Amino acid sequence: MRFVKGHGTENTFIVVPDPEGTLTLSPRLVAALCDPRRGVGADGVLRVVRTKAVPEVPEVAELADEADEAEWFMDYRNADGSTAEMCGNGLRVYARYLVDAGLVPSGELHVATRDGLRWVTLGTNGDVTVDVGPVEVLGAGRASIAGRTYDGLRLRAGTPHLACVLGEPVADVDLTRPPTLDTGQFPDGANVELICPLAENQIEMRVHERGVGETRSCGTGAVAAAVAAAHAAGTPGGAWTVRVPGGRLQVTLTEAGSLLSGPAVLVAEGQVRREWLDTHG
């Protein structure tokens, strides 16, 4: 099994090329691949498969009329082996791989995901921009972290978020334990972003991802953070720089959607060994 390891602002991915859809990626195998101790190690797996080769995926079947626009399907798997609809940083690494492998020309393209078609563009400076779709503002919310209450904005950006704009640097908040959320406000839990405005349209952010813990970056979290910061500043949207522990992202908020830009790095390429696959597959 061939693979490429890459990252987008230190969200890490194992890209597995499987153009004709011949591989079986069991949850057990995905979990072993993503395990940093027993396997290669990553936050998720991105299987690169032609949209026409996976008619059995229900979300792809729903795209049938539009699928001609999107030759490639991003089959995203979480580190625990489960599937997920979308991953903003994952899609940026996925697109970088497609261009790097010569599977699409550089420039603009559409990628099929379980959450529909997504538009991607590769800039001449190496950054990759993806449209992560509109963000829905649901109202006020709050979280308790290490005994303190944080007020924020409830948002839906594919996944549920609570984005809290603080009046102080975010470095000292203890995120080793999950924030406590009101189950009435967040029946399915949420990612929680802590945000500190740095300058005009510049913020820093830390994020606690639901079911994962604090991470180095979160694409939809960066978008949610920009929306909350714009809301707090009383501005309608615009272009934001979001500093995360793993690097720097650009978010552009328009009426039509939310663009997420940033680096997408391919680290190494290789092959998983046959004996290892026989044990873990």
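With the form predicted together with another copy of the chain already on screen, would you show the form predicted on its own?
Here you get just the chain by itself.
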């Protein structure tokens, strides 16, 4: 199994080329690959597969009429082996790989995800912009973190989120353990964002990702954080700078949807040994 490792603001991914859909990525294998001690180490796995090669994926079957618009499907897996509907930083790294590997020309392209088609644009300066689409505001929610309760806004930005605007530095919150959520509000779990306003249209954010843990960045989380900050400030969407531990992301909120921009870097490539695969697959 060949792989490429990359990151988007230090949100790390293992990219696995599988154009014809011949590989079997079991949850056990994905978890082992993402483990930094016994595997390659990453926050998730991006399987690069042609959309027409995975008709067994229900979400892809629903895109059958639009498949000609998106040759490639981003089969995203969390570090625990579970699947996720969308991943903003992952999609930016995925698009960077497609161009770098010569599978698509640089510029603009559609990519299929479990949350539908997404439009991606590769800039000349190395940044990649993803159209995350409209963000659905679902109402108030709360999470319990290290014995404290935090109120936030329930959102759907491709994946479910609880975005909490705090009146304190986000560094003060203990995210070593998963937040506890109301299963009635979040039957499938959610990413939890902690947000602190810094200046006009600038925020800092930490995130605990569903199926992963605390990560250095989260693309859809940055979009959710910008929406929650705008909602708390009572301001229209506009352009937001989101500072995460791994760098900075730009989020633009419009009436039509949301755009996420930032760097996407391919770091290394290699091959997973057959003996290791046989042991962990």
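Just so it is clear, the model here is predicted, and its values are computed rather than measured. In this text, rigid core is short for the largest set of C-alphas that superpose within 1.5 Å between two forms. Residue numbers count along the first chain shown, from 1.
Q | Core superposition between these two forms, C-alpha change of G102 at least 2 Å | A | Shift of 2 Å or more: no.
(Q) With both forms fitted on the core, check whether the Cα of V130 differs by 2 Å or more between these two forms. (A) No, its C-alpha moves less than 2 Å.
Q: Measure the rotation of the smaller rigid part relative to the larger between these two forms and give it in whole degrees.
A: That works out to a rotation of 14 degrees.
Q) Once you lay the two forms on top of each other by their rigid core, how far has the C-alpha of D182 moved between these two forms, in Å? A) It moves 6.5 Å at the C-alpha.
Q: Could you check how much the CA of E204 shifts between these two forms after a rigid core fit, in angstrom?
A: Superposing on the rigid core gives a C-alpha shift of 2.3 Å for E204.
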